[in-house]
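Just the one chain here, the form predicted on its own, laid out as structure tokens.
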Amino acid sequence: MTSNGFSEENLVLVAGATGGVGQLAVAKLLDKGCKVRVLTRNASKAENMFAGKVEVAVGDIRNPETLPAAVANVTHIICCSGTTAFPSERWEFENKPNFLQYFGLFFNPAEAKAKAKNSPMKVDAQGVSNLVEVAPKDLKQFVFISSCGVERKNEFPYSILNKFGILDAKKQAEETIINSKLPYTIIRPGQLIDGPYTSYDLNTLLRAKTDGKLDVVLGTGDQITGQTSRIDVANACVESLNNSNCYNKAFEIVNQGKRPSVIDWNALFEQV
């Protein structure tokens, strides 16, 4: 039995496992002795990254026919899948734009979303819906990483963040999960900081980080704003598993204030 009350029969599927938060979540699960299966489009990348310590399922949440084998016999799902808020290489344009074309797309969101194979609506909304649809009916918990601002899409700075529909897509995914009747936990981080950096954006260039010096603050009702360490998002995902204080709840997570020597996750979850 692990520290989160897992037994040998439990199997956690991590979607988006090779992304920044996903890598950290898998590492945390393995550290706790959990059995892990990762859902990936690139088997060799996942096998090299996790050194044979996980089961590897090849699939794509955008293609529902690739998912049934990945979810077979899983007891928990952590969905870390997502794309960037603004057009980037991760949007997987059929014809890769040059710099001037990328610049032009910023002034034409409709064109950008139409040409992208990996836009927020295709990944964060439809992809998550596909994963929910095939999830086992007796799933113990579906953990989803959403975003601060989903309830404040028309307020600055979230109105800028949502220019290409990232918050619309996240909110749609939240509603799909809630309406599925699966036990769920929705985690809404602020601007993601700290590595691993897997997207080439402004945050990557700035290498924004907490240096481990900021406390973890949770909130509900989408009232708080701030930056959030990928490390703490991953920890929240794993620590919420099998925690009754987290069932069927959505909460925000940011880093603020002086960090204590140990984060008491259970005490934080009890507050929400």
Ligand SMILES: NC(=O)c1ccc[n+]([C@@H]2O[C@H](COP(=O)([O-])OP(=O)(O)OC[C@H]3O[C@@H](n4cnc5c(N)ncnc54)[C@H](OP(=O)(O)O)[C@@H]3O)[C@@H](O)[C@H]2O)c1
Given for the second form:
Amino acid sequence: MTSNGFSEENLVLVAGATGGVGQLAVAKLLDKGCKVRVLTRNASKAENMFAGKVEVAVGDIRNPETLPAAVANVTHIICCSGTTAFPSERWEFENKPNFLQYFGLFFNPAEAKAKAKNSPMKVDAQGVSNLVEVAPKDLKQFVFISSCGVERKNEFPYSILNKFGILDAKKQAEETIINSKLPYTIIRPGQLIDGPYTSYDLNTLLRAKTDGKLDVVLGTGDQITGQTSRIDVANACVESLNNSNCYNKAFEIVNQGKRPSVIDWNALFEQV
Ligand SMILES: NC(=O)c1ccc[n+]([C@@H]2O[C@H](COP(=O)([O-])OP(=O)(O)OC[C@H]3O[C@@H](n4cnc5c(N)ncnc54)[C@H](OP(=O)(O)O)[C@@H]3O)[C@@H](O)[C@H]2O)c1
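Moving on from the form predicted on its own, kindly provide the form predicted in complex with the ligand as a structure.
In what comes next, the whole complex appears, and the chain from above leads the way.
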């Protein structure tokens, strides 16, 4: 039994495991002795990153038919997948735009969204919905990384952040998860800092320390704003597993104030 009450039968699926938060979450899960399966579109990237210590399921959350094998027998899902808030290569345009065309797309969100294959609506909203749809009905917890600002999309600076629909997509995903009746935990970070540590090995990831030196603050009702360390977001995902104070809750997480030597996650979760 691990510190999170994990037994041998528990198997955690991490979607977006090769990303900044995802790889830190995987490292932390492995450190706690959890069995981990990662969902990725790129098996060799995941195999190199996690050195054979995880099960690798190849899938794309936009394609529902690639997901059933990934979710088979999992007890928990941590979903840290996502695309960029603004048009970038990660939006996977039909025809790769040149610099001038990118510039044009910034002034034409409708055209950018229509031409992108991996836009926020396709990944962060529809993709998450596909994952929820195939999740085992007896799943113990679905942990989802959303974003600060989903409840105040029309306020600055979130009105700018949402120009291409990232907050609309995250909000839609939150609603899908809540309506699914799966036990859930929704974690809403501010602008992410620290990493992504994309070429690090697992041991280095575990030793990663936040540059920010700021404490972790949780909030509810989408009222706080700030930057958030990817390390703290990954730890929040893992620490929230099997913690009854986190069931069916949505909370914001930012870094503020003087950081103590140890973050007391239980005490933080009791506040939400
Ligand atoms: N950046 C910010 O300031 C910010 C603020 C608030 C919230 N967030 C959220 O925080 C989370 C983590 O962010 P991050 O910057 O650490 O992540 P990231 O490095 O951008 O990684 C995102 C991951 O999503 C996966 N992915 C993308 N499209 C996919 C698809 N169609 N199917 C399956 N997987 C897909 C990628 O995996 P593969 O390529 O291996 O498949 C990648 O590992 C994201 O949900 C993000 O939206 C970010």
